[in-house]
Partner chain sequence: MSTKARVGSLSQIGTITRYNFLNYFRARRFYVMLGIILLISLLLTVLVGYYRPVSFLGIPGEPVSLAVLGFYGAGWGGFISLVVIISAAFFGGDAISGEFQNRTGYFLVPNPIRRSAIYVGKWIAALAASTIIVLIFAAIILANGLYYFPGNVPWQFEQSVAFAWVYLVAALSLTFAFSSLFKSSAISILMSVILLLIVFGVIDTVSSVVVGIEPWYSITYGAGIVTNILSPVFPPHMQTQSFGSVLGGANRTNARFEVTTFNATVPEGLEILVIYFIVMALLGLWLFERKEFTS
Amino acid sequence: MEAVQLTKNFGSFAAVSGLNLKVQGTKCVGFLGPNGAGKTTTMKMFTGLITATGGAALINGVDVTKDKKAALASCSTLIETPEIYSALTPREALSMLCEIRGVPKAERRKRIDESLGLVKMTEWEDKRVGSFSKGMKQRVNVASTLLSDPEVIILDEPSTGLDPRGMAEVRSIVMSLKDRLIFMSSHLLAEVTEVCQEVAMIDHGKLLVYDTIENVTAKFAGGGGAVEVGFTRAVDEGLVSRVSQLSGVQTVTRTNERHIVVRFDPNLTARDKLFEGIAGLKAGAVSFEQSSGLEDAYLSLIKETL
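In the form predicted alone, what does the structure of this chain look like on its own?
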């Protein structure tokens, strides 16, 4: 799949601006960026759900805008979180999708059995979806993307809204699909690190970097260590300033209302002193966790958006 100067404007607002990105092979690529960066808009242009203002979205060399049927013949998608009719069973829901997608009748049962098997929902295939948990429904949604045995799968935050067990189940499913190209957006950097081999980061509709996770981490994570610190109350500029003045601190970045990531000099003594210094501020620090290399790179590339 390839974006060539892909652009989408909503009035005067440029959601995606001249995006150039070429992804190929069999692997999982994480699509990262803050809220409003243009990730879902990009995916919707690749799937023909919205029309690009300019440029092209190509799948297997075919422009989605010019020939949607041919472009999407080898592609399957899960954009946002579709709802399944609660009165249907997984088998009934997938049968309906097979008919819509033109899967030959002789192949439908086999395709459904294989898809439900991959997402570990075989024993629930004849139960009503209305009684399912969010995680179970999402597994059925993922199964729907496998019915046509696609070469390319586009997933938009497949773990959103799930509990830890549901997240783990979806990650396991994605990791099992090793013989396809999977393009997956996510806000969960630990999930991307575990599942993906490469990452593409965008912000304000523009590509910042596309490379292997190892290369992105090595280039942008910096030479220091990093920890994420959580507080019981909102982090204000005064607290950020006080932490910045502690010995060994290089940078301090707010990641949300009650968390900061602190980059520091990479040695054990500096980390111990940092822990003592933050505790000594008596600002309500309640957690102190190692920040992943990808998270550090993300914060380096994508500036504060609060």
Contents of the next structure:
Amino acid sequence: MEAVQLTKNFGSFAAVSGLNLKVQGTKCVGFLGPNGAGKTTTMKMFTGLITATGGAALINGVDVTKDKKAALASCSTLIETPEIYSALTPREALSMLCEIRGVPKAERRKRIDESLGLVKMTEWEDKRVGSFSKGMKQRVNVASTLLSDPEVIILDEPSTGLDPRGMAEVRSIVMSLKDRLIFMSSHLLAEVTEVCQEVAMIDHGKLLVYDTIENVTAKFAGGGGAVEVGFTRAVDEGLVSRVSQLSGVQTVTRTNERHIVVRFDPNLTARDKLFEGIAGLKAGAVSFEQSSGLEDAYLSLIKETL
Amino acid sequence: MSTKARVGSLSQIGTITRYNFLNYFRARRFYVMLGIILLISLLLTVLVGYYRPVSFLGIPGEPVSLAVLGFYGAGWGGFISLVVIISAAFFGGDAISGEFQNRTGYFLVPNPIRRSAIYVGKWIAALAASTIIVLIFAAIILANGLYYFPGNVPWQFEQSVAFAWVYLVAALSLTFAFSSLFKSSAISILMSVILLLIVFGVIDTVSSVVVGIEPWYSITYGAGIVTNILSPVFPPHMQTQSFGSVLGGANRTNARFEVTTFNATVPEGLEILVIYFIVMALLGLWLFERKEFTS
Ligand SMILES: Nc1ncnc2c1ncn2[C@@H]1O[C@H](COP(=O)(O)OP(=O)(O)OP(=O)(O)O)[C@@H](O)[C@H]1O
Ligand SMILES: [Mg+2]
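Can you give me the structure for the form predicted in complex with the partner chain, which would complement the form predicted alone we have just seen?
Below is the whole assembly, all chains and molecules, this chain first.
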């Protein structure tokens, strides 16, 4: 997949501007950015839902604008939350896609059964989609991307509308998809950390960084470590300043009423000393959690939303 | 990595047609449409059977060949335009706009398939569904006709059914173009109905009566052949009638009032309908190819 000077303007507003990004090989690439950054817009240009104002979107070397049919020949997609013809059943809707994508007749049944099994929709396979809940429809949409054994899979926030178990299932489905390129946008950084090897971040339609998660974390997460500390009662200014004075602590940020994130010196080897210090304050600390490196990197790269 | 055989566009059109037809066939709309024509047919059957109007069954003493034409002219000719227009609007009016408004296009379009294959496949499905409606209506009229005039089906009725189908093809092409133009299903259906039922009729009248120009550019003018073929004598292509007389002496000759009416001949009517079909199909496809999935 390659974007070359990819640009999309809506009137005078540039939703994506001059995006250059080349992802290849067999791996999972997370596509991150705040709301309105241009993630969906980029993916729509890659799937022929909208036409680029300038530049090109290539899949397997084929320009999607010039020949969508060839470009998407071995690519499956899930953009935003598609709807299925309401009078069809999941089995029928997926059969339709199998035929369009050229899944051999002999394999269709097996593929459909497997895909619906993975998203736990087997029980509903012969009910009409029209009566399904949002999450059930999204499960069928996820199943639809697994039918044709594609080389490239483009997923735009695939776990939208799914229940907690559904999200975990999508995560494990994506992790189980070996030997292919997956390009997935998501706001769930834990999900991205777990399933992706690389991340691309965009903001205001421009690429900020594209690298492996380790490199991005090392470069932008401030180098040091961070822990999130939870308290039994509200955190006040006094407590924040007392934690700040502990040795090795660099910054203390209150994330919500009862939580703070403590960043500490990268050279601090004995974290237990720090935890002892915080516990010693007798302020009612109840939890210590490793703060996600990707989240730190994200927050330092993307300063403000919109 | 498995390399899959590329699927030909023709086979993809077939797929789109089959599943869209299945969707139509199960949807409430198809049965509403069926209900409408069954209601019209039932009313016709009951009213004609009870009141035995001369417009349907002929004046006593009239030759049977005239009476039977009168029956098909009133029963079929009186309603078929409405049936064609409503079918075309129901099945075509939101065929494309629905893909945007209902977001079903997000499921279908990002696949290795040309947009034109989706368009053509959906068009054929809509044609199949609305042809069934028109044929059911024709069958009921025919059954009634055979009851009153056993063994006597005028060739004009057969031609009229064929012309009605050509009109349906042209009208569906037009409603599909409308459905590509608008993003809202309700608006595209409504605009299709208003246009075919009212606007074109007004244009026909204004053009011929007020301006005196033959409305050769109007689809409903071309569709006139569907009913005109059922007249005992096919109406003349152009006819000028004068009303009033010379009033107030020799200088006021302009006070005379003239009305020109036009009727498309059969070849001309077919030509208009076929041109509508081609032009609107290309226009609609062109619009759909350029339409963006933004929401
Ligand atoms: N049809 C449109 N007309 C005008 N502006 C649009 C249109 N569609 C999208 N935009 C703008 O383009 C920008 C990018 O939108 P996009 O949907 O790509 O964001 P995103 O990164 O997917 O955000 P999210 O995380 O909320 O899904 C937004 O500022 C949005 O307002
Ligand atoms: Mg989005």
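Numbering follows the first chain given and starts at 1. For clarity, a rigid core is taken as the largest C-alpha set superposing within 1.5 Å between two forms. Owing to the predicted nature of the structure, the values given are computational and were not obtained by experimental measurement.
Novice: Kindly check if the Cα atom of Q245 is displaced 2 angstroms or more between the two forms relative to the superposed rigid core.
Specialist: Yes, the C-alpha position differs by at least 2 Å between the two forms.
Novice: If we fit on the core, is the Cα of Y210 displaced 2 Å or more between the two forms?
Specialist: Where the cores coincide, Y210 shows only a C-alpha shift between the two forms that is less than 2 Å.
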